[in-house]
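Below sits a lone chain in structure tokens, taken as the form predicted on its own.
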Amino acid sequence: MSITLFKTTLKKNWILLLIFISVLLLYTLEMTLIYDPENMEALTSMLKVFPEELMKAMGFSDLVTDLTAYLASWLYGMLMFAFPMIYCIILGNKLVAKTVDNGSISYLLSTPNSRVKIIVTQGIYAILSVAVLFTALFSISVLICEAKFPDLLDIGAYFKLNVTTMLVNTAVMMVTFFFSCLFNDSKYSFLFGAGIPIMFLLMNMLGGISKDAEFLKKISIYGWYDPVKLVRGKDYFNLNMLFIGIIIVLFIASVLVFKRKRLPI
């Protein structure tokens, strides 16, 4: 890993990370402020205004009353998939494919750093940026909840929820990063690096609409766990290990394909 390259990458991309942290924190704040522990019936009745199929597709549940399950349903049912996915697509393409496409990769290769060192550094930044995103969201959202509703949030369960959701999005980041390393042209990197995560998201939504399409959710990376069941005690340790395995495999594959491919320089 090159510390100098890591710092340069951070300087070029920290604003992008800050934007997504800010947007997600804004939604978290809004969702927290409308929570009313004394009148959850009125709050959940809002869902009945919309078609039941739409609510299922979005991952909303009308069977939650406590703050932890409420956040798991209303925030982590869809929002914490869609917005981080967009961040992963933008950053994953920008870190490698875009530098090859615009020729700036030649400047990196002219330094004493090897191809492996360069791509490992970029990959580590990609993974750490997702970790920073969810660490910030978890820490600040806990502070918001404790300030507004002291002792109502199950911090341990909420932490587990954020860990699993972070691993899902890190796996998505590695999907986009892999295709960014595979293709020299950023349009192809976008086609596959964005197309596959978006397909998974759509499959998860369609799978939640009806039992006939439920199989689509089961084969989508986003449908492998239920946020509400997670905060209510279901063990997802094995699933977390699976996500970590996917991340490691895609990271190694990204390094190998970038090391061996021909670059237009």
Second form
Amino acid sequence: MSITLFKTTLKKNWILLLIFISVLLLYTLEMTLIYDPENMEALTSMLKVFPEELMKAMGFSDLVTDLTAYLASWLYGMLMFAFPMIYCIILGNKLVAKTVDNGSISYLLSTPNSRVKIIVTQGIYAILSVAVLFTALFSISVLICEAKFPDLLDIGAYFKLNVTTMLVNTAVMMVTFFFSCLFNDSKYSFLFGAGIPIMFLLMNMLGGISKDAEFLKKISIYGWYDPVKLVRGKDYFNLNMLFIGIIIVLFIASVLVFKRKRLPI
Amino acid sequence: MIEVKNLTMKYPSGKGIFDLNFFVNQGEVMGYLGPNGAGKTTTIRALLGFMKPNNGTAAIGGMDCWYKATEIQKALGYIPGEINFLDGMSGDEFLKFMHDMRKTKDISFQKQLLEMFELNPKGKIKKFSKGMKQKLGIVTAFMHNPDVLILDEPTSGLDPLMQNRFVDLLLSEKAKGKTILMSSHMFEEVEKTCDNVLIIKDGRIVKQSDVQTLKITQRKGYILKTTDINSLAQALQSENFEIGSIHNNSVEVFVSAHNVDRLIKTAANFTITHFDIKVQTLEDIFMQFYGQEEKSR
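For comparison with the form predicted on its own, provide the form predicted together with its partner chain.
Expanding to the full complex; the earlier chain stays at the top.
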């Protein structure tokens, strides 16, 4: 990995990360503020005015009353992967395919740094930035909850929830990164790198609506775990390992395809 | 220093370069000429290790350009044909970045180059004019004192004054013993700096020659005006000069270098009101070579 390149990549992309952290924190803050442990019925009945299908598609479950499960359902049911997905699509495409498309990568490659080193550096940035995103979200939302509702949040369960959510988002990051390395044309990189995650998201939403469509949720990467069950103690260790496996495989595949391909620059 | 053997690189479109063979010795400046789409940039892509050849090899300093690209880059300077810097950087940030990526620290030559090209690298590159970007590209390619330079149309976008500065730079680098391969559209620039010239067309090398021979065989067009155009044309024709076109009272004659004296002596018998050299475009020169090629077949 090249420290110089990493610093430059960070300098060019930290604002993008900051924007997503801010937006997601704003949502977290809002969701925490409308939570009322004494009167969950008022909240659920208020949301009853929306069609039930819409609520299910968004992953909202009206059976939860405790703060941890409430956050798992209302925030981690969709928002915490739908928004980061956009981040992954933008960043993944920007890190490699865009530089090949506009030819600026020729400057990186005309220095004594191998293709492998350059792609590994960009890939590490991609993964670390998702980790930073969730570390920031986790720690700040814990602070918010503790300030508003002392001792109501099950921090251990909430931590596990964040780990799994971070891993699924990192896996999606690597999907877009892989296509970014595969295609020379950022048009195609975008088509696949954005198309596949969006398809997963839509499948997860549709799968939540009815029993008939449930299989869609099962094949969508976002539907492989249930955030509410997770905070209630279901063990997702194997799934976490699977996500890590996917991340590693896609990372290696990205490096290999980039190492071998022809660059029209 | 640069050695290309049976190099073939095909694109899906069927274009590409086919069975190229040439070498550039250490300390030699090689001009690489050809019309657009002839395969100049493709050859350079192979030399930089951006693309793996379908067949044959390209090597710099004895190292294979595809497998040893990283090693080769340590002593290589490169100006891309289409310069695109990294987004959002200022000029001096970019130069610093390139030094860091190359792990070079000596910025004395960089300073000299910036002065030579009167470039102030402050400010966002995005706001630079085309000429300034080109200058920044030149400084980037030369500032770490590489042994080998691969330059893809290095003077495009430069004004004539800066083109001359660039010629001076090339000559001084040549004096230092650098090996240079330069693709160009400007024959004058090649003429002033290069020892030898390769001419490529449709992906194949159609001519390799030293610049002196090229100059001698090169015909130039002269435009003569006189009061009695018909007799002048007749006189030139009887002396076996190649006449291009005759307009009103001017005649265009094509003469190779060793026949210029004869032309002047023939024309001296007439009242010449105007004598001009027709500007030769690279295309004219190509046409001449391709014409010769056709004839020799």
